[in-house]
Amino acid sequence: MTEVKDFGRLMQGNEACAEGALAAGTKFFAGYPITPSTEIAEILAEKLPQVGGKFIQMEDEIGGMAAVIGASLTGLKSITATSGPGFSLKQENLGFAVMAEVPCVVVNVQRGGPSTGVPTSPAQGDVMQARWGTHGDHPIIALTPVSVKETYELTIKAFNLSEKFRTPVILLMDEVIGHMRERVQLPKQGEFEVVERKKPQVGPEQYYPYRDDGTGVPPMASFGEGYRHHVTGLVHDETGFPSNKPEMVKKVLDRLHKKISDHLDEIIMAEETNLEDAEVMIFAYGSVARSAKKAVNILRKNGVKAGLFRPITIWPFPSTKLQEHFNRIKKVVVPEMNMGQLVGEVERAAAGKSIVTPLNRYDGELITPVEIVEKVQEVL
């Protein structure tokens, strides 16, 4: 018998996101169509009912985020997808999910802004909004893919981190990654990790929905399972009911942050290319990192020892990984499709040991490899 070779699939980034969500076990999507993320909703509208899941098109982005929180509280892995002004509208309920410790995945396929901006053009202007968009001191995890296949992988990873740490996770894509098509070979079910949320090991009478079991992440019962579960955006004690006692406020906020900061080794991911002997570092993420990798190859062929640092986890910011290089590498170029956002974090990590130079483009066009090469040559 002739062996049939697997040539993979031609897949769009948004399609890979939807397929990754299904592979992770999502059973619920709520949202509102918005360019350039709409394909995620369209695909899940078709495929979720086939696996016993639910799709709801809500009346607006605010309702979409609220419905995702509600579905997650009933035990369903839940996801929403949006862009630009839609991401802005989700911020209040995103903060609620952080405080109430409700696992969910929020996909933001970035486009030009502010406001309605340039809906069909790529941008990376929501990086700081992903970190600080909702008010107050709060932790957040945000991942950013560079390819169609990595979009699939990071969607699964986003669900795993969300369920493990009982927190919202943001998948921060951009229009190029969302709409580009690549041939990919996806792993089969069972070839990747799928994390389920931690359930209580006690009966309903002994259950406290926010009692720390020593890991920083309280076990979570689902609505309808017989466990009493009060949910509020107010600071609360371990019963879930509000408390404004200063010691309780501090205790809750400390735990929310520590459950992330104590596990950075599990959360922070980065790709390093040709940095072992590099004299200049290019720091780039998302679709810009594709141009940056090409620029590194061009520079190397021209005798310039260039390397690439690509953060996969943007938040928490990979400061420690970056700082390992700053004692040796004295020049850093940071290309971004915005007016300068992560460049400030790179400068903070460099702490004066390296000269950090931004390269910004925000006219709706890609940063090209040639532009990066020219900027590197300029700073050397």
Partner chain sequence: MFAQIEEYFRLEKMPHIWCPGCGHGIVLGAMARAIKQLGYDQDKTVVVSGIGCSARASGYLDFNTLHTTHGRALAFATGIKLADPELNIFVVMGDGDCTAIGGNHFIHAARRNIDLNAVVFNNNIYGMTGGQYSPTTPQNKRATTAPYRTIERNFDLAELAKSAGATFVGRGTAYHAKMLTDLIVNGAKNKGFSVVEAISQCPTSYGRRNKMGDPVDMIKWQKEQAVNIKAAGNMTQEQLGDKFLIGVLHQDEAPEYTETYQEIIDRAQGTVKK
Contents of the next structure:
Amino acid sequence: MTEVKDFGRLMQGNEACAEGALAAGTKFFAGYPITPSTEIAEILAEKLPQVGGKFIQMEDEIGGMAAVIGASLTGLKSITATSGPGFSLKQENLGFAVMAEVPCVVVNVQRGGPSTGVPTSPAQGDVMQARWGTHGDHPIIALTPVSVKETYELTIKAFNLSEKFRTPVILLMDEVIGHMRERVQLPKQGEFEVVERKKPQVGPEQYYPYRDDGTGVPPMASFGEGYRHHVTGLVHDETGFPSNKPEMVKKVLDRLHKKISDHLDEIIMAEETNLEDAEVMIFAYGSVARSAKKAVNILRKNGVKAGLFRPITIWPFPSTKLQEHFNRIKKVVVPEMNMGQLVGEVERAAAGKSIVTPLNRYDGELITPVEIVEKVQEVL
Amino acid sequence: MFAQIEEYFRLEKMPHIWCPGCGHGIVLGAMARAIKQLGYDQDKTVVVSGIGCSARASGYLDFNTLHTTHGRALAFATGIKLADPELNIFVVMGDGDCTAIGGNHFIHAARRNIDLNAVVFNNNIYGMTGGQYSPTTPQNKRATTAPYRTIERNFDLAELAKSAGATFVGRGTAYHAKMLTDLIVNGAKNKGFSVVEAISQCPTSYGRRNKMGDPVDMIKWQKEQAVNIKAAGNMTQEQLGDKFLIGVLHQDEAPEYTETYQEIIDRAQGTVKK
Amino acid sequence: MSNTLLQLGPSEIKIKKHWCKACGICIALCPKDVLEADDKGKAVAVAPEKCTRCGMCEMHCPDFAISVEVER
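Could you drop in the structure for the form predicted together with the partner chain? We only have the form predicted alone so far.
The next block holds the full complex; its first chain is the one shown before.
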């Protein structure tokens, strides 16, 4: 039998997200139709029952987020997908998932905002909302893919991080990444890591649902397993019951943040290309990074030593990785499909050591490589 | 005897926070007695609550308990039930929690006929936040946000549930505690979306502002104003006047959501399209 | 947990004083006037012998403060 060469498949970004979720072992999706993310729901509506999983289209995005948290509490890996308007509606319950430390993945395929905006156009206008959308001091993890293949990989990574750190993880795509098709060769099951949440090592009588076992992440029992416990959005102590004693409130919030900030090495990912000898850095993420890669090649051909810093994890912001370059690289161009959001974080990280120049496009069109090349030439 | 239902309580959390004479403790007792009668496995029983006075009920009960966000208890519970249909789920809500901010989830849970047991502690007021009117507050009543009296028509929660598709709708009162237990038992036995509206007195906010006397007066008011549907026969609303019906107000058959979804899984796994 | 335990042949009326919030409901609903309010308004079984174990008090106590235990 001749060995059939695997040329891969032509796959859409949203499809890759759905397939990645299935590869990660998700068994539950709850969501609501919204351009440009609906394909994720449609694919999972068909494929989840095939693996004994459950799909439900809820009455609104608020209900979608709530149902995902409910399902996760029974032990199922759960995901929801939306775009800007739905992402805004999900914020309160997203905050509940942070406070109650319930693993889940929230996909936001960004589109032109604000409000109804430009539904079929790409944008990166929800970046700060991904960080501060829900109220109160809360930690969050947000990842941003640049390709169809990386969407598949980052959906798996999002589940792994959410299960490991008992936190919602946001996958920030945009309409281009979501709707474009690329030929991809996907890794086979077993060729990539799949993390399961840490289960209690003690019996029900000794179980404290929010007791730190030293890692900052309490083991998590599921509803129905005999570990009867209480889950609430009120600040709660290790027993899971509400507590508003000042020192307890501070202790809980510190742990919530430390369980993320203590593990940045596992959480922060970035692609750094041609930066070793670069004299100018382009800082770009998501679909804009595709144009930036091309711009780096064009500049290099014209004798300009340009390099690309592409954050894959945008929250927590990769400031330490970035700062390593600012001793040497004195110029940074930050193209974004918004009026300037992550550029502020880059400036904070540069702390005056390098000149940071934004390049903003918010008319619904992609930033082209030539525009980036011209801006770089301007700042040289 | 409390001894019979004591096992269902997190005794270290008692006494509870509800005001003296508040009906919520009576409704909670009726619910606990219903669960005892149903004989549910504590490990397989879930109580989901929203936000408000009634929502604190989940903290006092020794089951798998979830205290969610305001108005969203039914949406959280839908996720739990679909994910694990084996669990017996009670969803405790206040009148505002259920029919104001939670109204959309309420009508859709009913439309889906998903097997959840909604117990609505209806005291016609937002108690926790100090006495604002809610969608069930009758017209011409006082509340902190209705200093000139309420002008809005109120929902008939039972009719709302029935018309949205709930396959079991019952109404009882704190006075008719025994009937409340039976309604919750029958609702739980109904394979579908069951709503039990429990009229509960709020002496602190609603009673005081509307001059309904003390807790005893308020619970006696329930006794006088409630008309058992069996006795009411076909009295028209005019004849009922300002009285209200109690008992099993509606019951019918419809496919239960998670059972129908399981058929989809069987179909999808049986004849997986290549 | 001070229990004023009153022995009465077949049934005992247990009242948890610190759970009782003196709402007066049990006193009003008891068909046999077994209960009265003490100086703080809390329920006291003054005529336990008249108790018929109908359970009205227990079912209507919002605070689970009164229970009528029936001998097995």
